[in-house]
Amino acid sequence: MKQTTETPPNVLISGGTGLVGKHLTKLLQERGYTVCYLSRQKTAQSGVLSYYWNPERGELDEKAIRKADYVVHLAGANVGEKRWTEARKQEILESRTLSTELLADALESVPHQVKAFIGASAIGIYGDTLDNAASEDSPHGNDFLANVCKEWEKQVSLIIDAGIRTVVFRIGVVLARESGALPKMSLPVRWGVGAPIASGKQWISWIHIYDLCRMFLFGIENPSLQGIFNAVANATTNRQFITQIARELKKPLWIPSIPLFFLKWALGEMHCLVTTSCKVSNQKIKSAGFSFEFEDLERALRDLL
């Protein structure tokens, strides 16, 4: 973004201290934006000015909305952090729906100058795609994650109805060095006990953290962009993914795959995170003018590992 003497645009981020939020904050600040967070803490987070909110109680500091030029909504409980008890599943759902509903209510009732709302969803909305590449218009799944995403996006529609330019990115598996899926997938390989999961044929649609943050910036800086877009760089099978990690780390792989029955025993319903096939197309966002820095898995892993 070109530097000017004008006051830099203010980007309000929910979920700013998470993996994506931290990287996006750094990128936005490098491009000259002012960044603020919505936080349950009433003090600055990571040196960034924070405004208090509590979605469960319907509480939000109105100054956050009054001062924002753009809202980036990333908040939501980590789906892979804890075993899926009924209570945890409810937490995963409500952390997304209640927070989005609260933002929608605030954007309707509080005077503001917000130019765009950039929200997150997930490719889990498509369920198991088998070998078919899902586009944004593909049918939705009916499993737990698909239903969470559908309810999540339903709340976003309230913001669209309010006449605010809205972009929703359905995010794939985010590859980053310090946390997320990649360290967990690469750790067994580093220990010399890496192996494909289940059949190894299930598709993983992934995106490098840098490209994902660039995509959010693309959403902010392109006034004509609106609607739903798949945020994935490419798709590869689990077996190919693990094999490429092993090549980059120069480690061997076990011949047998990790059996499905073991994963069901160890992870319960959460095993679908690693056994469901989700092959997703990125053609729509590319047609809108976005170009990836890391569209090749080998290059992405070499950068991160």
Ligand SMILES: NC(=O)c1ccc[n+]([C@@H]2O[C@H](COP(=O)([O-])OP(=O)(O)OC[C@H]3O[C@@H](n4cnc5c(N)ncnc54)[C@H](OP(=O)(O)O)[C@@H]3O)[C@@H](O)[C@H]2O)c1
Given for the second form:
Amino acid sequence: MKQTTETPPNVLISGGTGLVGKHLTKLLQERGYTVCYLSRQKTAQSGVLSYYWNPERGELDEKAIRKADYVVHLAGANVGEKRWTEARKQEILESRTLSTELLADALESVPHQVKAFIGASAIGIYGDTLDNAASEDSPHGNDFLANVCKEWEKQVSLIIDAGIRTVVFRIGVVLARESGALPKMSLPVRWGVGAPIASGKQWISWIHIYDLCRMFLFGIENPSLQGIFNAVANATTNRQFITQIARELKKPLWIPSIPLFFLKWALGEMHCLVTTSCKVSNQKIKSAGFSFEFEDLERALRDLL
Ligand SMILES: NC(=O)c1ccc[n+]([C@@H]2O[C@H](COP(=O)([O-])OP(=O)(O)OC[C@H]3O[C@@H](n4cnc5c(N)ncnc54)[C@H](OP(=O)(O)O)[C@@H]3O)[C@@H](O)[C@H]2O)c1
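Taking the form predicted alone as the starting point, write out the structure of the form predicted in complex with the named molecule.
Now the complete complex, all chains and molecules, led by this one.
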């Protein structure tokens, strides 16, 4: 961080209480930033000043916007947490669109000094890529998650229209120790019942949580960075991924694979989270000057498992 003022820059994070937000908070605080949250929870988070908002009701504490130097928008109902009923799908969509619209309105109407808006989206926007690595210009998919991402990014254009430097990261599968995809994938392997999913040939484009947080920091600290960037370190097939977890945990893989029909029955429409092939290129963010600490799966898993 360049020390240009006496007061440290203030980063306002929506959804800062989540997996990415907590890690990003730690990194920003270590680098000397002040962090505040926009949260639906009224209780204070340890060590972080929290401002209340409720995107569903269109409520937002304007003080959060007045104080912010940067806005990082992570809020959204977790796509892997609950079965996708129609009501849950509506919540997944609206928690992203209404929250982005609310932020855009606030950035339009409240006096502020925000220098950049860094938003999350997801590589789910590409739908099933089969074996072709999707770049930021690749066509979008037409399934539920792709449509959510398209609507989400459409709302972000309101912030670009407000003249604020805007960066959107299309995030891949985030690998972290405590929650998200990795514990879910590694637990059956630890119990000795791990197996590839369906054909095992579907691609998983992943990123280590530390690199993702460094990428958000890169977005904050590079005044020339704007636009959409894929946030993935590498792509590995599901079979290679599970095999690498087993190797790391020194566990055997004896079940051939989990059949697709079972996943459809157990997870419903949500099965696409584990069966869709998503191979994504990170060339654009690398060309912008970002370098990864964990580009190799073995190294990433050794750090996290
Ligand atoms: N983790 C991944 O693998 C991954 C992959 C691709 C994209 N992303 C995207 O990156 C962002 C951050 O991911 P994450 O893993 O940190 O998510 P997370 O752990 O699920 O946390 C998201 C935060 O969003 C807020 N939130 C939850 N439901 C909401 C709702 N209905 N309305 C408004 N806010 C709501 C919550 O904060 P409060 O309770 O404080 O309001 C929550 O802590 C998300 O938008 C996610 O879609 C994540």
